[in-house]
Each structure stands twice: as structure tokens, then as C-alpha cells.
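A single chain comes next, written as C-alpha cells; it is the form predicted on its own.
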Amino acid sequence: MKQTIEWLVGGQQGEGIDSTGELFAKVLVKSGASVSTYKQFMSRIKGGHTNYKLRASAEHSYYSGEKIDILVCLDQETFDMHEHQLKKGSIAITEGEEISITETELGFIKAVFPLKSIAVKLGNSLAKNMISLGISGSLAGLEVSYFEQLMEELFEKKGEKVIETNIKAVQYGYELAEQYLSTYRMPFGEQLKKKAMKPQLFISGNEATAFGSFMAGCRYLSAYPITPASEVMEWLAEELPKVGGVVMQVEDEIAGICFAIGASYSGVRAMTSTSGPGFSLKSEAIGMAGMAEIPIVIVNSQRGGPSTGLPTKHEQSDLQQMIHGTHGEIPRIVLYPATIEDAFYLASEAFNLADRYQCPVIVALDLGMSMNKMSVPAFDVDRVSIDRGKLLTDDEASDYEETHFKRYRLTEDGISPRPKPGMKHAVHTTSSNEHDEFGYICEDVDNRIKMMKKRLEKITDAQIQVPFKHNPALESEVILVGMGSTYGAIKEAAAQLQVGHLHLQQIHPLPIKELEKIFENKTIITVENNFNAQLLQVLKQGMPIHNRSQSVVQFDGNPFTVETIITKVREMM
């Protein structure tokens, strides 16, 4: 019985490729499959090749795969680009003038259907995508009723006629597959029927991050639209007004972070979201938040750089910028969720860390996680707790009975009680210049040393609940180390290689003591999507692993495949 099915639809940007892929993915999720997706598109509004790839499996998986069982080609370019991913038994559905079914020399089936002309006869010239979905659904052994239910939900606002024509097109696709391809069916759906189906979310990393922020009490976001981070703002723009929150689409990236810092200073949980070039523009303000000790959460979804680079392609090359970006030295915490579930929980934890340590907390994502959806179990919202740290209530502030409150009071843990503006007995001064305990500008040498130690040392022992995910392999002397959306590919590669796998979620400050124990006498191989092996450099700065560490890097704009990781790691072992 087939355990997984890999499917890809491709065509020209603007032809509804994304919608078609998403619809098929939702049907698979509805059928009970675990689905992981990856979409590729050009950085333009219309035109150029685009595709939507998915891998559905009976067991939960974090990897969107590398081969194709069913290839839906809405243009010739798609077939030419993806033919090499087909294997014996795969089926390529292509457009042509007459119906023909051919077994190729490579062992895959090429099925030609006049999709456009059939769509016109059905009364909807745009329905070729739906016909191809029907063919795909039949081949995968999925029940047509799932398509019908979804059409009614999706097109409810467009009326009965639209629902009816689309259902008719999908049903026609089923009939075509039954008539011409019945001997090539892949009974994946039969496998799913044997498993108990539990409700699943089908959600992207951006949406999960926004959701986690919302549940943590974030009520303000100011940002400027940028790929691939915009979805964070779009999700919160829908949800925050319902609970009295605010989303500001501001004039640029600098305003995006400065507005959020202002909101946070007033006591509201606030954040900003961006991608690499936008993060660069926010650098000076990040320094201001660090110096003024104002909590702020910054989501940075990485894309291909530098400059405008590869704006719609995947990369993990902002790591050093997130750890070091700004002038001078400030306290900051950098988190990097390994999965979409982690994106939800780490986003909520980020707000607690920002409040607790009164510093910027950066949540790193990458395009591979940000924009791609995955089916995941429903989030456990009871795991989300809210800790505002030393944010004072009115009564607590009054207890100090100070005419001018010591905002930057020196304490044992380096963290000062924080009043909100306007509180009685808590009139205070905040400054981005070096300052004394009252917030007054002060360049005295002793004061400078005390304040620098207070700010920089307060995060020394900061540690999140799950700083890394670790899957040890018995007696293996090799550990593959990764971050972000490479989790699924590395996990599967490590299992096949029978080596350990560690995925880091707390990038800065590094959980050095815990990592040293795991890395002792092991060979470390980082697997990362950048040129300079930035993750390995970070690890080397914290631990003496220089003579027993290597890296596998890829920086072509595409995510790793399991096959690539295995090949490169075997060359090193």
C-alpha cells in the first residue's frame, strides 16, 4: 500500500497555480493525510514559471519531498523543468490537442488531455485546473466528495453557478481518469481510510508566528510589506482589531520598528515584522531598544540576499546580521523555530523573554517555513503563558515613593523595575544616550562600566524551554546540526545515514553548557542554506570544535533535498 504521494502543479504565474495547489493540499488534509508543501515563484506580478509541490504521507512528515508521482503541467515549460523528477510509475498530465496515453522510455506515463477545450465545452474556460485536480484526485484514490465540500466552502460567496461549474469540472476529471488511467491508479487514499483521522490545522510559518504572537497578548504591530514576511502583518490585520489591537502599515521599515518601540514603551506588547533588507534598515532602532531597555519582538523572515537579491527564494544568510546587526553592543535574544508548531510556541515565548529581559528578541524564519503550509496538530493554547517580567502595576510603582523614578536602577540580576508612562510616583526619564540610574545622560567612566555590565550580562543565563531538538543515534560519532526549515530534510537524511541530528532553536545566547555535553568527542556537520556556513561560525565562537567540524552549504535559492544532504555528508564521512 502506498505510504506517500508526491504531487506538483506548474504553469505560468497568474494562472492560479497557487490556488490549485492549495486546493489539492486541503483535500488531502481533509482526507487525513499529513501534508507538507513548497511553492516556487518568480519575483514578479505575472508571468514566469511557478509551481506548487506537496508531499502527502500517512505518517506525519516535515519534508516536501524531491520526486514526483503526479506531475500536472499547465504548460510545456513545467514538463521540461520537472521531467527529471519523474520516476518509473509516475504520471505526467499535460495539455494537448487529442487524448493520448504513452509509457515513456524512462518508465513514466505521459497522459495528454485537451484540458482547455474540455473546459470551454463545460462552460468555464478557466476550469482546466479543476479538471486536472479531478484527474489527480482519482489517481490518488481520494473521494470526490471532499472536493465537492471544499468547492462549496471556497466559492460560497461567488454563488451557486460558480460552485456548480467547478464541481462539474472536477467530476469530469474523475471520469477521464477512470476511462483512460484506471490501470495506473495509486491507492494512497485507501491507506488513509485505515487511519483514525484527527482534526489538523493547515497553516504556514508566518500564520503560526502571527497566531502565537496574538495568543501571547501582542496587541500592536507596525510594519512595511515585504516578501516573505508580509503574511504576518496580513494575519494580524484581520485578527487584532477584533480584540482592540492595532496594525499600522507604515511608510518604511524604520518607522515600522520605531512605532512598535513607542507602543512597547507605553506598556503594550508590540512587534514588527520584516525580511533581510528591512532588518538592515531597522538596525539603528534595534540598538536604541537595547540601550533604552525597551522590550520589542522583531520577526525576520529571511530570503535570498544580499540587497534585493533573490526576493522570492529561500536562504538562511541573515544569521550574523541578527546576532550582531546594529552599532555598539546590546543585549538581544535570537530564536529560530524548527517547525511550524515551534513557530507558534516560540513566537509566544518571545514576548515573555522581551518583557523579562527588557531587550529586543528576534524571531528568525526563512522563506521555506514562512510561506509554505503544513498540516499540524491543533496548537495547545494552554501552553501559552504570559509573563510581563518587572513591569510595575500602579500600586507597585507607588510603593517606591520616588519623585523621579530610577528607571535604570542597578539590581542584582541587571533588570530594573519598569513603570509605564503616566503612573503616579513613577515619573522617569528614558534615554538612548548612555545614562545613569535616573535616565539622565551620563558619560562618567564608572557609570559607563556599570551600565554596560548591567545591560550585557542580564541575558547571560537566558534560556528558552526547548533550546534545541536532539535526536541522538546510538553509537554515532556524527551529528548533523541545522536550523529553521531544514528540519524535515535533515531529520530524514540523518535517519538514513544513522547519525545524530540536532536542530538549534536558541541561536543567541547559545546554550553552550548543554551543547558541549552533546558535542563532546563528536564530529559536527552543519547543514545550512548560506555560503559562509554562518551557523558553524556561531558554534565555533562558543565551543572548541574547530578540528572536528565541517559544513554542508547550499545557496542557490532552493531548499535542501534529502538526497543532496546524504550525498554530501557521505563524501565527508
Contents of the next structure:
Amino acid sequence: MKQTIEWLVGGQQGEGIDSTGELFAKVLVKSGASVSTYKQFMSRIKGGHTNYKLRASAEHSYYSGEKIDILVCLDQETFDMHEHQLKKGSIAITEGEEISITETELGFIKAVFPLKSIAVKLGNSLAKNMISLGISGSLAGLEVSYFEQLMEELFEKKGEKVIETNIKAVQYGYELAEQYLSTYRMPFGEQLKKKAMKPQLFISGNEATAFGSFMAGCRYLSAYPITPASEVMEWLAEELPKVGGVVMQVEDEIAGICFAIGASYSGVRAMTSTSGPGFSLKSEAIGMAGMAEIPIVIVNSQRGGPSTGLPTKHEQSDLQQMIHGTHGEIPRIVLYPATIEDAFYLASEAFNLADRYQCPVIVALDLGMSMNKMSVPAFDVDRVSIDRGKLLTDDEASDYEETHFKRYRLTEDGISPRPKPGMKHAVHTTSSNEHDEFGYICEDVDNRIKMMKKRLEKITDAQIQVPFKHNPALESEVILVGMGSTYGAIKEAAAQLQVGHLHLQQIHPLPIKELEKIFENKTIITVENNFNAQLLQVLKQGMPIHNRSQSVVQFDGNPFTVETIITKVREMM
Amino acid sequence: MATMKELKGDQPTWCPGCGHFSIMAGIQKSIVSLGYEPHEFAIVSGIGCSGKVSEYVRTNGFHSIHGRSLPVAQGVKMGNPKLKVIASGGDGDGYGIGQGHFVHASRRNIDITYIVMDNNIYGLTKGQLSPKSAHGFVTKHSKQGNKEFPVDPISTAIVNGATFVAQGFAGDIKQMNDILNRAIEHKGFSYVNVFSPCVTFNKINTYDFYKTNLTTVEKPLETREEAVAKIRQHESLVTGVLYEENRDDFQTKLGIEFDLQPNISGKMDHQLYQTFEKQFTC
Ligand SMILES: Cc1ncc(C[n+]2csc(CCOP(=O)(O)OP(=O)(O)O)c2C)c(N)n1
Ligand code: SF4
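Previous: the form predicted on its own; requested now: the form predicted together with the partner chain:
Once more the chain from above appears, this time first in line as the rest of the complex follows.
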């Protein structure tokens, strides 16, 4: 029985490739499969090739794969671009005048169907996507009823007629496959039946991050649109007003963070979301939040940005910027979820850390994590509870009996009780300049030293529940280390190479003590999507691993394949 | 009700005679005469000599960064609509680095008051040209005179939709206080540019210069066009409330009940989770 199935649909941008891919993914999830997807698109809205790739497996997996079992070509370009990913037993569905099924020299089956003219006959020229979904569904052994259910949900608003023609088109696809391709079927769906009983979520990294923030009590987001982060703003813009929250699209990224810092100063859980170029613009304000000790969560979804890279492509190249960006020295925490599931939990924890340590917390994502969807088990809301740290209530603040509240009171743990503006007995001054305990500008040397220590040392012990994910391979001296959306690929590569795998989720401050233990006597190989091996640099700064560490880097805009990782690591071992 | 004494904050370090003193006193007087208490206000300032005002007036104060007092202040107001919020800064702060925010704050009409301490020069960085410096203005760094024309922020605010636009002079305390009172009570984005002589670096726009050259308008002009014409006619050297209009402020326009404040420590809300999880379930 086939344990995984890899599928890709490609065509011209604007042809509904995305929704076609998503529909198939959802049918697979409904059927009980674990699904991982990857979208490729170009920096324009219409025209140009785009594709939606997925890998479905019986067991839970985080990798979107590199081969293709079923290739749906809605244009010639799709076939030309992806032919090399086909193998013996794969099936390519293409458009042509007459039906023909041929086995190619490479051993895959090329199935030609006049999709367009059939679609026209069915009364909707766009139905060719649906016919090819029907063919795919039949080949993969999926129940047609799942398509029918989904169509009804999906096109509910568009009316009976639309639902009906689409269902008809899918059914037609099933018939075509049964008639012409029955000998090539890949019985994948049958084994899933039991799993289909458990509902799964199908969600993107951006959505999980937004949802996690929402559940953590975030009620304010201000931002400026930028791919691949926009969805965080879009999801919250839709949902926050339902619970008395607000999303504001403001004039630029600087305003985006400053509005959020203002709202947070007022006592609201607030955030901003952006991608690399926007993060650069926010730098000074991040410094302000650090200095003024105002909690703020910043989601930074990395990609190759304008000015440095391929704007629509995946990259993990902002790491150093997130850890060090902005002038001077401020406290900050940088988290990087390893999976979409973790994005939910880490986003929630980010708000707790921000409140607890009164500093900026950056949640790093990357394009691969942000924009692609995966099936995940339902989230466990008991895993994270809301902790607002030393935010004072009216009564607590008035207990201090101060006419001018010492906002930056020196305390043992370096964290000062925080009143909100508007509280009767807690008028206070907040400042992004060096200040004394009252918040007044102060250039006194002793004060400067005390305040710097207070701010920079307070986060030393900050730690999230799962600062890294670790799969040890006890026999092996080698350990692969990664971050973010490479989790699935590295995990599979490590398993095949029989080496260890550690995926870091808390990048700053580094959980050094634990890491040192794990890394002891091991050869460390970081696997990362940037030129300078930024993650390796970070690890080297924290630990003496200089003579036993290397890196596998890839910066061509594409995610790693398991094969690449294995080849490159073998060369090193 | 606050008293002037209660509103005294940190000891000012401004040069004796600096116009910023009277603007600070003006803000304090307005708070007193309008009957507010110190805790009901938040003053958000930028950076510059002007930026110090948030520390010198003892309400809640937030000394932010150069040019960003407006976005921070608007965020503060969004976070707590009950607070009275004043944004303030210099002409460099507001019309140079912060000009973009100024235009958008005018359009947006969040209910805050923006007070610019306009000395036609950069004070804190020791006397460079400001976007408000006149064409031909000579400084140490521009010995051949300013090659550019000054910005016209008053007209900018008016044409971009601000609902309260006024100009005052630090040397005419009575008029300035009257304007500030009205600005603070105006519902929506109220903007006041106050001429504030820099006695150390600006030898042209002095108290005497303003005393000789300013014209006062007695009441706001009827339309935006008339207001702009008036400002042009006097090359911006006019004081008084130039334009005022009632328009729903941003938060009213959003039309939802805000509930931004009350999230306290505790468990996540299961029911809320279930309601919103549905859209992702397959
Ligand atoms: C991002 C940034 N750029 C430059 C500066 C330097 N700087 C500090 S104050 C200032 C100008 C202040 O002029 P203005 O706003 O007119 O206020 P004034 O000092 O005249 O009251 C400048 C350029 C800064 N603090 N931050
Ligand atoms: S330098 Fe000018 S603006 Fe600054 S305090 Fe002195 S007089 Fe006032």
C-alpha cells in the first residue's frame, strides 16, 4: 500500500490554481491524510506560471516532498517544468485534442484529455480544474463524497447551480479515470478510513500565528501590507472586531509598530506584522520599545525582499537582523516556530513573554511557513495560559501611594511593576532616552549602569515551553540543526542519514545550558536558507563549537529537498 | 481638578527665554482651566528640545522617538479611548521626519490634539535648517541661504481633512491658551502650530518679528478653500482658529464597541477557541 502521495497542479496565475490545490488538499485531509503543501508564485497577479504542490501521507509528516505521483498540467509550462520530478508509475494529466494514454520512455504515464472541450460541454469552461481533480481523486482512491461535501460548503454562497456543475465535473473526472486509467490507480485513500473520523485543522503558518495571538488576548494590530505576512493582518482584520478588537492598516511600517507600541503602553495586548524590508524600517521603534520597556510582539515573515532578493521566494536571512537590528543595545526575545502547530503556541507565548519581560518579542516565520498550509491536530488551549506579568490593577497601583509613579523602579528581577496611563494613582513618565526610576532623562553614570543592567539582564532566564525540538540519534556523532519551515525536510533527511536533529524555536536568548549538553562531543551541521549560515554564527557566538561545526546553506529561493540535504551532509561526513 | 503645582514635572533644561516654556505652561493651564486631573492625560512627544515637554508636564508622559509622536499618540488613544491624548513635537520632528504621519493623522481624524512647537529651526541639534525655515534663511550650515521653500503645514492639514486647525504664538499667551482649550475639547484630530522663538539659534523669527508680522483671524473660515486662501494671503503668518468642522472621529466611524483593555491573566477561553476553530476544520 502506498504510504504517501505527491501531487502538483500548475497553470497560469489567475486560473484558480490555488483554490484547486487547496480543494484537493482539503479532500485529502477529510479523507484522513496528513497533508503538507507548498505554493510557488511570481511577483505579479495575473499571468506567469504558478503551482500548488502537496504531499499527503498516512502518518503525520511536515514535508511537502520533491517527487510527483500525479501531475496536473493546466498549461504546457507545468509539464516542461516538472517532468523531471516524475518517475516510474507517475501519471501526468495534460490537455490535448484527443484522449490518449501512453507510457513514456522514462516510465511515467502521460494521459491526454480534452479537458477544455469537456468543460465547455458541461457548461463551464473553468470546470477543467474540477475534472482534473476528479481524475486525481479517483487515481488516489479517495471517496467522491468528500468532494461533494466540500463543494457544498465552498460554493454555498454561489448557489445550487454552481455547486451542481462543479460536482458534475468532478464526477466526470472520476468516470474518465475509471474508464481510461483504472490499471494505474494508486490505492492510497483506502488505508486512511479510520483516521478520517478525527477532524483535523488545515491551516497556514500565518493563520496559526494570527489565531494564537487572538487566543492570547491580542486585541490590536497595526501594520502595513507585505507578502508573505499580510495574511496575519487579514485574518485578524476579519476576526478581531467580533471580540472588540481592531486592526489598522496604517501609512507605513514605522507607523505600524508605533501605533502598536502606543496601544500596548495603554495596556492592550498589541502586535504588528511584517516581512524583512518592513522589519528594517521598524528598527528604531523596536529600540524604543526595548528602552521604554513596553511589551510588543512583532511577527516577521522572512523572504528574499526587494533590495536584497527574490521578493516572492523563501529565505531565512533576517536572523541576525532580528537578534541585533536597531542601534544600541536593548533586551528582546526572538522565537521561531518549527511547525505550523508551534506557530499557534509560540505566538501565544510571545505575548506572555512580552508582558512578563516588558520588551519586544519577535516571532520569526518564513515564507515556507507563512503561506503554506498543513493539516494539524486541533490546538490545545490549556497548554498556554494568559500571563500579563507585572501589569498593575488600579488598586495595586494606588497601594504605592506615589504622586509620580516610579515606572522604572529597580527591582530584584529587573522588572518594574507597570501601571497603565489613566490610573488615578499612577501618573508616570515613560521614556526612550536613558532615564531614572521616574522615567526622567538622566545622564548620571551610576544610573546608566544600573538601568542598562536592569534592562539587559532581565531576559537572561526567559524560556518558552519547548525552546527546541530534539530527535536524538544516540549512535551518531552528527546532529543537524535547523529552524522554521525546514523542519519536515531536515527531520526526514536526519532519519534517513541516521543522525540527530535539533530544531531551534528560541533563538534569542539561546537556551545555552541545554544546548551545550546536547551538542557535547557532537559535530553540528546547521541547515539553513541563507548565504552566511546565520544560524551557525549565532550558535558559535553562544558556544565553543568552532572546530566541529559546519553548515548546509541554500539561498536560491527554493525550500530544501530531503535529497539535497542528504547529499550535502554525506559530502561532509 | 489639577493645580499648576501638581502639573509640575522634571526641571526644564531649555534656554532661558525659549518659547517652549510658554507652550508648556499653556498646556498646564489648559488642563487646570478645563478641570481635568493629571492622570486623565497622556502627552506623547518626539525628540528635540520640544520633545522634553512630556517630562516637564506631570501627566502621563511618553518621550518617544524623532518624528513619531503622532503614530504613538494615536495608538495610545486607540488603546484607551478614555484618555485625553496630546501629541507634541518640533517643526523638524513633525514636518521633516514625521511629515508623512502628519498628513495621515489629518485624514484619519483620531481624537487627539497635536501641538507643534515651531521655531523654524532645529534646536537640539544646534541650529540647522528646518523644513519651516524661510527660502533664503541663513544658518551656519547654509551660509548661502536656504535653497528650498518652506513647507506649509497649516494648509497641508486643512487640505488633508483635519477637523481643527489653528495657529498660535508663544508670545501671546492669552490667545494661545484660548486656542489650546478649544483644541483639547475638539472631538477629532485637532492641530495647533505654535510659533515658538528659539532664542539661541534663530535670529530672524524672534518675538519682535512675530509681534510685527502676525495677523489674527477672529473666527474660523467657512470653507477649507477660504482658509487656505487666507493662509496664503498672509504667507502663513496668521494666528487664531483657522478651520473647524464637526466630523465623526475615527473610533466613532469604526462603529464597534471597543473592548481592548480587559484582558487579564488566566486561562484561554475554550468557548472562544471552539467558535473560531471551526473555519479551519476539515
Ligand atoms: C532618527 C533621528 N534622526 C535624527 C535625530 C537627531 N535630532 C534630534 S532633535 C532633531 C531636530 C529637532 O528639531 P525640532 O523638531 O524642530 O525641535 P527643536 O529642538 O527645535 O525644539 C534632530 C534632527 C534623531 N534624534 N533621530
Ligand atoms: S536651543 Fe532653542 S529651542 Fe532649544 S531650548 Fe534653546 S532656545 Fe529653546
